[in-house]
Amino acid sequence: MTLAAILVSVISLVVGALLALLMIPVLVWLERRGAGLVQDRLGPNRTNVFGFRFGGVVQSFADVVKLVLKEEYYPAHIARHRWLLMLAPMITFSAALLAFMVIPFADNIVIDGESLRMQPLPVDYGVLWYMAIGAIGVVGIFLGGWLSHNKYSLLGSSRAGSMMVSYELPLGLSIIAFVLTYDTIDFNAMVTWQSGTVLGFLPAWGMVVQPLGALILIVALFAETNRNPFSVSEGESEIVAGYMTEYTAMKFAMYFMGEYVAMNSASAVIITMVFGGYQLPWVSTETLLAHFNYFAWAIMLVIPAIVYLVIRWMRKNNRVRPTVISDGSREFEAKVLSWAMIGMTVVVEAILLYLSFSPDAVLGTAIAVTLLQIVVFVVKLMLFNLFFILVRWTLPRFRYDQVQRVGWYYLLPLSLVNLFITAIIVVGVN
């Protein structure tokens, strides 16, 4: 194994698990200012390290803080057994990290010749990863609703077991459908494959060439991520916190964690599967790595742009609400953070006008290929978990029974005729 693959697989292993465990302060920020969009409010914005709010991200960490020093509890009959207890949301949290792992974040990058995979677990069977390990954080649910010892508990990890044998069918269809229609198991052919078009000018996403599928597919990755409209096995006003009642401290931040990591998993899949993964619509990597000059130009004039206007908004956003915190470390915050972006801008710019000079500078391209690649697959990816957040706040919860009647009466039938067109059309074609 040379230097270059071992440092592209410690970079690798390094991104991915910055996209998943970084993100989950990030989602919970996204959740709460999303709570409080729609709900007309204003959500956290008061929590703040010398001043710095951080559009209240630093709230999330606060959080952090007050779980690990909260009391830990658990239930009289489990005393000789505790770390069973702690096995069961360590289940769940673990499945949903090793299911993000197999994510490519960007294509392969060739370096002296060898192609390097941009992918924390370089496998090329990531398909069959991600349902074997995602389908495992289930068991956590049931092992800490029986562990308990509590009837909402047992009932919540029965609700969540109902649901389970829903979706997972279906869901397995619709992934079926799409390999398919892409002839790979592999997470980075697909993506590749979807950077041609159909029809001569449509992207070939697989929303384009796979709607249905595409369609069970969310939904059921939907139930899968224990999510509004499909979050039963928790649901409060019935079942107090369901499989989650006894625990406590960090105990119930694992399974608060393990939540938010999977939404980010549920939503790699997709844009992968789905929206084109880390690919620019009608852009493949090789028209990248040609007209890399053409692309370099246009995000100079971008960039400039999108942090001028960031900085209006926020400059904006201190006019309206002076009434947050009242001894000017708004103001003192916006500046700072204005000038570390104009900064950091002008460094991006320097280096996007370096390459674009020098043609000799093919491992420079291939990193700045590779960079806007990781930024399409992270915005996608921010996207997508807004969608969830969105869909979570607007739509009311189903009922355990209104879930089976989804999975088995629409979903299950649906995803077997799709199967069955997808298998007529790939022979016909063939």
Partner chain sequence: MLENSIFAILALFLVGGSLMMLWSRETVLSAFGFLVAMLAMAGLFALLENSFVFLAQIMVSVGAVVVLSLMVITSINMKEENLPSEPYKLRWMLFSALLVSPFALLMYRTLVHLGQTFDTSREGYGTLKGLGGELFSHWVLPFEIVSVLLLAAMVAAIVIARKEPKQ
The other form holds:
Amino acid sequence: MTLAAILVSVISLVVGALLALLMIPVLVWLERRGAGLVQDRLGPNRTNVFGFRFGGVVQSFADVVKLVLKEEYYPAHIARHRWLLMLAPMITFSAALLAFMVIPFADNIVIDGESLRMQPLPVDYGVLWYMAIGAIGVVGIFLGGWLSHNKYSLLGSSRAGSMMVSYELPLGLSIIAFVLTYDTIDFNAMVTWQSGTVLGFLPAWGMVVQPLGALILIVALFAETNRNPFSVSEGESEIVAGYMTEYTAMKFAMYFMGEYVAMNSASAVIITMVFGGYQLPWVSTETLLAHFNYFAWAIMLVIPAIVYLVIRWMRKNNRVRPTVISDGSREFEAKVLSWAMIGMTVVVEAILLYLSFSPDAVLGTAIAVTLLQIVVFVVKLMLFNLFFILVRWTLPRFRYDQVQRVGWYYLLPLSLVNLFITAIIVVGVN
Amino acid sequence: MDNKVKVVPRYGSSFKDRLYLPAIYQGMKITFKHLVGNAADSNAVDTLEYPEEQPTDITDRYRGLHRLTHRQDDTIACVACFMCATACPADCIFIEATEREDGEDEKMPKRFAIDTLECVFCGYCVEACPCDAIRMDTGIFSLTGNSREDFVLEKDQLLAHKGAFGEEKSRARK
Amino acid sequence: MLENSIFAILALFLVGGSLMMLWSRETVLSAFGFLVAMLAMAGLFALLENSFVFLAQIMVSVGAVVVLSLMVITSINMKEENLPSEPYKLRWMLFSALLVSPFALLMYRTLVHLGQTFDTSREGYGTLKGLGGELFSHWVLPFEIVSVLLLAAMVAAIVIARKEPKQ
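Switching conditions: you have the form predicted alone, so give me the form predicted in complex with its partner chain.
So here's everything in the complex, that chain up top.
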């Protein structure tokens, strides 16, 4: 294994783990602030570390500290099986985390002629891995509900478990339709397939090529991750907290984090299969590598504009209210963050300038293209997570029989029909 | 006797309703508008940013913290008749009477304590008092302390609270 | 060396999980033992560099069979008094082990022999592409027969689970 291969795999692993784990506080923050803004109120925005609020992200870290330090107790009836009670949320959490690890965040980087995968787990059977490992998460829910020794937890876990199992069918069938279209089970190859065009002007994203399949995939993934409107398991007004009722402190934190990691993985899979993954629309990796100078100049123009808009937005919004006297800590934070962003912009501009004017910087160009693709991936991931959160705060929860009806009566036949039509078209075109 | 039967129209059976996607799209338009609008200008959101902004709806009828009033000659107006202690539904007023010094009435309170942790701020004591001696018009809505004993307000503290809406002295006697 | 130690750990989990499944008094612990055994077996397949069977094992055994057994356990509240009483259990077990031992010997001889006759160095071994090619070129007929069998089993299950039509 060459040095480049080792470095790339270590960096991919670190980036993947950070993306999955650091996204949890960010998602919790997005959920709470987003929920507040949708409902015409501000979310949590007071916790700060030496005056730095970062819009309220620090609140998520304060939540984690609280959950770690809470009192741990167990229901009295399961005195001998405490270890299984502790293990059940870990199963769900690790299944969700492992399922995220096969999503590519950039194209294969070519260093000295060898092509290295930019996935945390560089395997070429990504789709199968996601479906298999994602199916393990259900076990943790059943175990958790049963071991709580509580009628309502049992109800919640049975509902959640059978819902997740019912929606694995349309999920699998729509994924098979996608596999037929892209002719591969490798996520990376799927993304590079989507860099063409359809009808000459539309990007060949999954949304355009397989609209019905994309719809079924999105709905089935909403159900798989127990997210509104399919949140029958945590029906907050009906069965307290469902299977999570008897869980305290760290065990609850694992379920809670597991749900957000699963949502993140679902978003990642959706953008990889349906929205073109880490790519800019219409631009494939070869185009990027060949004409990197033009892209570098375009980025050099776009970044200062974005930073300027962000600084102006921060100055306007990162204060209590214009008519009120406050202690100036928020203005101080806005100033520090503005200078930090300007500093980063200067550094990035310098690097891009050097790259675009140096004659033969193959390695530098490759790394810059990879970084650009990672940035595009993260932006798309955040946008899709925001979509998940927005749908949660728009739709009321489905009743359980409606959930099962949609899964079995409507989605399953639709996905079969989709598979049929896709197969006919794929065989007919080739 | 003819039965009046009213037929209620049932919604939700047209194809567009059962598809549910157009409804989702319309709902998300509204939530998206709220999200982006509020994020772009978070000063317009109606949340009260306490403590930089104080509440603006404290009127003279607002039942804030209690105060004992003075008469025109700055003596205490309360005659320790125990009407407020009897009327209190939470039993949180503790009075001990003693002789009044200035000779106009017979009694005055030696100890007048209100346990604000028990108080439900109902205002019955204000209604019961025949001498306009206790009022709840201080406009103070937030009381903090470090121990339970800090929340038992004694006579001196209650006499020191100032009314917030103009009338300082008791209206009962000259 | 690394491979041997990983094999040892996975084999330990497999045997431990199976023993837990057979011996535990609580049904849920039994299901958990089953889960551990299936995961360990999938790990052993992965150790043999057979990626498709590793994932298929997880998808089928864990994602379907273990989940199904957990669903059944949680809906049927089986208590110890509902189980039939089994007198002379140990004697029965020893006797049946004695009866089955010739077959066990036969199987051991077959498996040891088999291990030396398969070549694993073919192109595409273990990958989905290789498996798919083999399955749909050489083994099409058994594949179709198995799918018809599955269809028959599904139809049978639906017929059994259907509510009785009212007379």
